[in-house]
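Here we start with a single chain on its own, the form predicted on its own, put down as structure tokens.
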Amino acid sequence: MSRRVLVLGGTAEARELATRLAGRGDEVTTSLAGRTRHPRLPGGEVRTGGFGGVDGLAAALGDVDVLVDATHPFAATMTAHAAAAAARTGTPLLVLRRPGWTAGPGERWTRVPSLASAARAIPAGARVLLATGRQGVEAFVDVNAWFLVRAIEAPGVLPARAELVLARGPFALDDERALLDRHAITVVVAKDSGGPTEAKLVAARERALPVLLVDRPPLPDGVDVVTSVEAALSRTAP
């Protein structure tokens, strides 16, 4: 028996899950925030744009059997709305989150709780690879440093001394090595997104560069979490 599944997407895991759900015969719709102009689309139906807060999402769950939150680990507002809407409507909620990164030997990571904390920790005069995406760049506009800002799409503001690189990951290790060397980077700032983007961290470790790694926001209390697409498929089976 097929199930009606709403996937809150925007990640590679969300795309894979939706495509595989559709392939097994489920009625799956993926919701995308619409912040990226040319997103990679999954199988099944796709809707774009917000729901209008908790009330709008709760209304959309009227004909949904399972809600899967597979948004980015830093999409805290959407995850909070999903938890509240699911609780209000009694809809089963599953959160799919890929594991975060774990420091290995030789890493020079400093974990910080926020982008603002990362900005305060940057040494004056540093040359920074800012690999946090376009949202939150404003936290760094007044920092006394030079920034190589990498994002899929241009942010609304840039630090006073900055170069913008528009690119979509994942990135090859050799390319990350070349990027750090070409721009004489001395500090890397990244979010603990997990997944396949750790090449920049490997390249930083090889060069003994310090990394300011922004911790993920906490999940709402009591949510059901899995860390792989396979586990999500099993938990959403009829």
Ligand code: NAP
Given for the second form:
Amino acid sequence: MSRRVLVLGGTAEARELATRLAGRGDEVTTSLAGRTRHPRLPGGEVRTGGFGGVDGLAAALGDVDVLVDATHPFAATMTAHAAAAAARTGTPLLVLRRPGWTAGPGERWTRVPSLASAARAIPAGARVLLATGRQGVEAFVDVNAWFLVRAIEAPGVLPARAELVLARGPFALDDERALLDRHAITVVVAKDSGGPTEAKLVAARERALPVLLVDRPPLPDGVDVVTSVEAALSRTAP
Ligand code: NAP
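Return one more block: the form predicted in complex with the named molecule, after the form predicted on its own shown previously.
Then the entire complex follows, led off by the chain already shown.
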């Protein structure tokens, strides 16, 4: 029996899940926030733009059998809205979150609870690779350091001393090594996004560079969480 599944997307896992749900015959719609102008699209239907808060999302759940929140681990508002709207409408909710990273040997990671605390932890005069995404840049505007800001699209603000690189990952290890060397980077700031270990973290380890790793926001209480597309597929099976 085919099911109507609404996938809250914006991640590679969401894209893979939606494509595979559509492939097995489910009626799947992926919802994208619309932040990226040319997103990679999944199989099934796609809708774009916010719902207008919890009320709007709850209204959109009318004929949905399962809601899957497969948003980025840092998209905390959408995740909170999904939990509230699912509870209000009695719609089964599954959260798909890839596991966070664990430091391996040789890694000089310092975990920080927020972008603001990452900004406070940057030593004066540092040369920073800031790879926390367009929306995270604001927290760093007053820091006394030089920044190489990398994002998919240009942020609204930049720190006073900064160079912007527009690029979309995944990045090759050789390119990350060259980037760190060319700009004489002394600190890397990244979010604990999880997924395959990113090349920038490998290149930072090779150079014994410190990494400020921003922790994920907590999930709402009581939500049902899986950590892989495989698990999400079996949990949403009829
Ligand atoms: P957010 O702060 O949690 O959400 C802000 C608002 O954006 C939500 O209240 C909602 O508007 C709308 N929204 C977010 N995700 C949506 C979705 N999948 N479909 C429809 N509306 C959505 O989210 P964010 O951090 O701005 O992230 C936006 C999108 O980018 C997410 O889908 C996320 O998966 C993706 N993303 C985020 C990051 C990150 O680091 N935050 C990184 C990579 C990708 P309404 O209240 O009007 O419904």
